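Below, in structure tokens: the form predicted on its own, a single chain.
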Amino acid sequence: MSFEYEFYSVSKIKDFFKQNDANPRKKWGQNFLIDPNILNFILDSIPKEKLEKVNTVAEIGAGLGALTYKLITLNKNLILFEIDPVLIENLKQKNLPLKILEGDVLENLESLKNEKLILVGNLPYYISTDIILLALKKLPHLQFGIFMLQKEFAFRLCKEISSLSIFSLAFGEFHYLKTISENCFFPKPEATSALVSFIPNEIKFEEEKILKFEKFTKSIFWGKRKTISKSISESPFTDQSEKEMFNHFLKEIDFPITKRPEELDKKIYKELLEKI
């Protein structure tokens, strides 16, 4: 069975919203992909070996269904997250072979905690960090992810040393795939976008280690341009015993605590994670 997507043109998207007495909602980050080449790129970026391991593919922010129609061809259980009632009703009327979880993805994502899955989506920029952290922490069987993000955020996540990019090492690693022009969307977003992929670690760390690493990353990055030692000593995220424990541990393994966290590379943090 084949399904044909109908909203590649701006005029058809405008007509759809006019017929439904609605408009794209900026508060929900609604910018619809209209470039089929980008959709094909997303699909081709999902490794075949990852697809073979899963029964489920989940899409965050299905919108009008541009990516949804491509994902159907993967012949997996397809689950969509969508908050807009107008877009939900449109998808329901298509009788597509999928399940829709209606409402806020931050409230519904954990329902997939037992699923072995691939997660994709054009993430609303204003809650990208929240969605990514929730997926990392609450989806232990996540096999692969590919997300559309604001370019600056994608760069910080993949190429810079930041609290989020370092903490995410406890779960896997993000890779910058492709810069996406604002012309690929309607309405055009105010910022350039980028695609990133997420590849999980083969070895899963126990929850206690992840919690310690999260406190550690929050502590060393909270102070602007401070050394690691000073940031830990003044951190609002730890009590005095935890501060002493972190400082003692870092000195014991000869971690460069006189450096600022952004002066180190990911390899050093990966080695630290193994030792915690």
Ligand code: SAM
Second form
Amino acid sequence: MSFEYEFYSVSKIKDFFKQNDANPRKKWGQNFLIDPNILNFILDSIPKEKLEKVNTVAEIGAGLGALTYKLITLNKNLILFEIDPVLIENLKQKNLPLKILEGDVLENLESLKNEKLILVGNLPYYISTDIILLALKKLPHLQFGIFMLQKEFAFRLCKEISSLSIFSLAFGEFHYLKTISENCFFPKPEATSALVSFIPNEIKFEEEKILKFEKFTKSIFWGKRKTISKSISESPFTDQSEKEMFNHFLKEIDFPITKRPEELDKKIYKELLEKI
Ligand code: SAM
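Next block: the form predicted in complex with ligand SAM, after the form predicted on its own:
Now the full complex is given, and it begins with the chain already shown.
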């Protein structure tokens, strides 16, 4: 069966909202994709070997269904997260072969914790950090992810040394795929966007190690322009015995604690993660 998407043009989207006596909701980060090339690019970026491994594909923030209609062609169990009742009703009326989890994705995402899945989304930017962190922590069987984010956030995640880019190494690695112009959306977002992919680590780390690594990354990045050793000694995220433990451990493995955290390479953090 084939399903046709009907909202590629700005005028169609405007008509839809007019007919429903509604407007695109800024508070829910509603910027709908209107460029078919980007939708095809997202679909083509999902590796075949990852698709073979999963039964489920989940989409965060389905909106009018621009991406959803592409994801249907993958012939997997398709699960959508959407909060806006007007958009949910529209999707329901189409009788598409999928399941909608209505409400806040931050409350519902964990329900997929036992699923081997691929996660996709043109994310609502106001909660994109929370969504990414939740997906990393609560979806242990995630096989692949592809997300539209604000370009600045995508840079922080993929190209810069930041608390989030380093902590995420405990789960896998984010890759910067493509910068996306504001013109690919309606309404246009305020900032330029970017697509990133997430490839999980082959070997999973135990929860205890991840918790220690989280405290470590939060601690070393909390003090702006401070050395690692100074940030750890003054960190609000650890008690005195943890500070001593971290300092002792870092000296033992010869970690460059007199440097600032952003001066070090990702490779060094990956090695530390193995040893922690
Ligand atoms: N996927 C569509 C597209 O690309 O055209 C829409 C993407 S739009 C950037 C983000 C979508 O996430 C909107 O449909 C919005 O209603 C939905 N959304 C916002 N906050 C949400 C939340 N807390 N839980 C679930 N969906 C949410």
